[in-house]
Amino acid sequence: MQNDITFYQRFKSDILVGLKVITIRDRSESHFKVGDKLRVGTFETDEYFCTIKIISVTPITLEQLTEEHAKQENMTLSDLKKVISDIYPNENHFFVIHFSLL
C-alpha cells in the first residue's frame, strides 16, 4: 500500500511519541482535508510507520511562524525557520498541517 505523506526519518520518533503534531508544507502538499487519514512513511525509504488524521490546514508565511509552531514541531523557532528555508528555498507561502496520531 502506498504512503500518502512522508517525513524525514529524523522526525519519526517525535511523531510517534506525539511531540511533533504539525508539518509545514508548500502548496504542492496543501490538498489534504480535515478528517483525512493518511499513511505516513519516511522520506528516505518510504517505509510506512504510522497513520495520522488531519485536524486543520492553514495558510501561513515564513514571517508568521511563532514559538507555538516551533513547539508543535518540537524545535526552536530559529531552527524551524532554517529547516523550512533549507527544504523550500525561495518560498515564503506555506500551509500548516495539524495532525493527530491514530
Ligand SMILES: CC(=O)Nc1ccn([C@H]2C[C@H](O)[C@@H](CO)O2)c(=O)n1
Contents of the next structure:
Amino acid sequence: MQNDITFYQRFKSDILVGLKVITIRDRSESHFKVGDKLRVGTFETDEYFCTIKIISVTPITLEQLTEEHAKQENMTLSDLKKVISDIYPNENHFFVIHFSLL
Ligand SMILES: CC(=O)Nc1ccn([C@H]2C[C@H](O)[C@@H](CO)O2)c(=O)n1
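Same protein, different condition: the form predicted alone was shown, now please give the form predicted in complex with the named molecule.
Whole complex next, starting from this chain.
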C-alpha cells in the first residue's frame, strides 16, 4: 500500500516515541484534513513505519515560528528554521501539520 506522507529517516525515532508531533510543509502538502489517517514512510526508501492522525493544519510564515513549535519538533528554534530553509529555499509560507501517533 502507498504511503501518504514521508519524513527524512533521521526524524523517524522522534516520531515513534512521540517527541516530534508536528511537521512544517509547503502548500503542496497542505491538503490533509483534520481526522485523516496517514501512512507514514521514510523519504529515502519510502519504507512504511507508522500511521498518524491529523489534529490540525495551520498556515504560518517562517517569522511566526516560536519556541513552542521547536519544542513540538524536538529541536531548537534556530535549528528548526535552518532545517526548513534548507528543505524549502526561498519559501516563506508554510503549514503546521499537527499529528498524533496511532
Ligand atoms: C519531501 C519533504 O519535504 N520532506 C520533508 C519535509 C519536512 N520534514 C521535516 C523536517 C522538519 O522536522 C519538519 C519541518 O519541515 O518536517 C521531513 O521530514 N521531510
